[in-house]
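Okay, so here's just one chain, in C-alpha cells, the form predicted alone.
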Amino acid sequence: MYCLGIESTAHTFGCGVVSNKPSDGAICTVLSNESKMYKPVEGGIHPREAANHHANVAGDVVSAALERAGISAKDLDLVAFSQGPGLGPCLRTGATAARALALSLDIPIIGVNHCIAHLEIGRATTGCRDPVMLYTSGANTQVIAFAEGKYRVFGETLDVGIGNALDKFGRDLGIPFPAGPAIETMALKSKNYIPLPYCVKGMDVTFSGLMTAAFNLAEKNGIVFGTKPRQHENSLLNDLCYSLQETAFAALVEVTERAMAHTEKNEVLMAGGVARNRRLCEMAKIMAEARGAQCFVPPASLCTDNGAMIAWTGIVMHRSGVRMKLKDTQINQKFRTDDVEVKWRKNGNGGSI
C-alpha cells in the first residue's frame, strides 16, 4: 500500500509518501518526506498568511514527494491529511488538497489526529511498543499514552506550548522566527543557573509566568531597552536562556514520570519540533535510566510536523477498518487526542493490526 500524507496544522506544509505491505505488519517505510515552512518577516505566525504559504507551495511540495518516492500519482492507494488540532486556515489548506487528490485518483482519504500521527511514526520507526509520549511542539505540550482503548492526556500545558513561549522569548529579544535553536546554541554557552518561576500544577505545566520572568530580567539589565532588542553577544543573555531552558524542561520531565510511574510503562518517546533540543532528550534520557526504562528520539526529520507521520498513521488506521466520506472529513482545530477510538492497538502493551 502506497499512501501519500500532507500535514498543514501550522507553519509547515509537508508531503510524505510511506510504503506497508500486507505482510510486513507495522513495518514503516519512509519513501519521501518533503516539506516547506511559512516564515513570518516579524511577530509571529499569522494563519491567514501561513495558508496562503500553504497554498502557494502544495503543488511543488506534492510533486517532490512523488518524484523522490519513484512512483506517480496513480499508483497511490490512499490520501491522509491533518485533520486537526491545528490553524483553521491552515488545516483547510491541507485538506482541500487532500480532497482534491483522492477525488481525482478514486482512492479513499482519512482525516488523522496530528497529535496521535507524531506517536505512531515515533513507534514505527524507534523500535519502541507502549510508550508515555512527551509531545513538545509549537502549540502543544502534552504527556500522551495509551490506556483504556485510547491515548490519553495524562499531562498538559495550561497556557501555551513550550515551542510557542520559547519562540515569544525569542521575538521579544530580536531572535529570528523559529527561536528555539538559537536559544538553545546560546544555553550551550552557560552553566550559570539564574532562578526562575517553576510551576508544575498536579500533572499539567504553565510556561507564561516563567516567559515573563526571564524577559522582565533581560530588559531590567540592559538586554532589551524598552521595545526595542539589544542584538549583541551578551553572557546573561547566555545564562537566561540555560535558566529558560533548565526550568521548564525539568517541569516536563518531571510530569512525564509521574505519568510513567502512574501506568507503568518502561518507555519513553520524544516527540514535537522541541524534541530535537539536545539537553531535553539528555533529562529524559537521564530520568528514563534511573527508572530502569528507555528513552527513544526519532529521526529529526521525523519530530517535526510532517507529511510522512500523516502518511503512516493513515495506513494503521485504514488496515484497522478505518473509513471515511468526504463529509467525514471536516476539519477540526481542537481535536483532541482523546477523541480518537485507537482501533488499530491490539492492547495496552503495543502493536499495530
Ligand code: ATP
The other form holds:
Amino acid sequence: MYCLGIESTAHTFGCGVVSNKPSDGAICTVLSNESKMYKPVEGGIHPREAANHHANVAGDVVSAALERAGISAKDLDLVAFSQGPGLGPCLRTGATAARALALSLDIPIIGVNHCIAHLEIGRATTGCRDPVMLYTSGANTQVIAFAEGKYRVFGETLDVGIGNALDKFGRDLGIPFPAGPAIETMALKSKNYIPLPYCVKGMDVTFSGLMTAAFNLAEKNGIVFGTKPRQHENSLLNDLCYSLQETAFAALVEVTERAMAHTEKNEVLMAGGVARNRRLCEMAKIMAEARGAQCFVPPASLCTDNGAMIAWTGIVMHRSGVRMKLKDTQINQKFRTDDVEVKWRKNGNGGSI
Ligand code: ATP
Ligand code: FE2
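To test you: the structure above is the form predicted alone. What is the structure of the form predicted in complex with ligand ATP?
All chains and molecules follow, beginning with the one already shown.
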C-alpha cells in the first residue's frame, strides 16, 4: 500500500510517501519525505502567516514527494494527515489539502495524532518495540508510553515546550530562529556550569523560570544583543548555553527514567526536533545504559516534524481497521495522545504491527 502523509501542525509543511511491503505489513519503506519550513522574519510563529505559507507551498511539496517516490497520485491507496495537536490555521490547511486529494482520487483518508506518529515512525525505523518515548520539540514536551490499550502521557511540560523555551531564550538575546542548534554549538565550547533553577514537579517539568533566570544573568552581564543577528563569541554566553542544556536536559531525562521504572520498560526512544541535540541523546543513553536498557534515536529527518511519520501511522491505523468519514476529519488543536484507541497494539508488546 502507498500512503501519502501531510504534516502541518506548526512551522513545517511536510509531505511523505511511505509503502509497506504486501508480504509483511510491518515493514516501513520511506519513499520520500519532502518539506518546506516557514521562518518568521522576526519574533515567534504567527499561526495565520504560517498557514498562508503552507497553502502557498502545499502543491509544490506534494508534487515533489510524489516525484521523489517515483509514483503518480493515482497510485496512492491512502491519504493521512496530522489532525492535531497544533496550531489551528496550520492544521486546517493540511487537512484541506488531504481532503482534496482523498476526494479527487477517491481513496480513504485518515487523521493521525501527531505525537503518536513520532512514536510509530520511531518504532518502525529504529527496531525498538515497546519504548518510553521522550518527545521534545518546539511546542511539545512529553514522556509517552503504551499502557493498557493506549499511549499515555507519563510526564510533560506544565508551561512551554523545551524547543520553544530555547528559541525564546535565543530570540531575547538576538539569536535567529530556530535557536536550538546555535545553543547546542555554543554549549559545546563550555564546561563551566552556572547553577540555574531545576524544575521537576512530580513527573512534570517547567522551563519558563529556568529561561528567565538565564536571561536575567545574560542581561546583567550585558550580553543581550537586540534583534540583529551577530557573531556571539562570548564565553559567558557559552557557559549559559551549556548550563541551560545541562539543567533542562537533566530534568527531562529524570522524568523519562522514572517512567521507565514505573512501566518496567527497557527501551527509550528519542523524538522531536530537540532530539537532534547530541547532548540530550547522550544523557538519555547514559541513563538507559545505567539501567540495562537501550536508547534509540531515529535519523534526524524522521525526528523533526515530517510527512513520512504521518503516512506510516496512516498505514498502521488503516491496517488495524480504522476508517474515517469526511466528517471525522475535523482538526483538533488540543488532540490528546490518550484520546486515541490504539487498535494496532492489542497486547502491548508491539508485535501486532
Ligand atoms: P511540534 O509541532 O511537534 O511541537 P515543531 O514544529 O516545533 O514541533 P520540530 O521540528 O519537531 O518542530 O522541532 C523544532 C524545534 O527543535 C525548534 O524549537 C528548534 O530550536 C529545536 N531544535 C532543532 N535542532 C536542535 C538542536 N540541535 N538542539 C536543540 N534544539 C534543536
Ligand atoms: Fe512534532
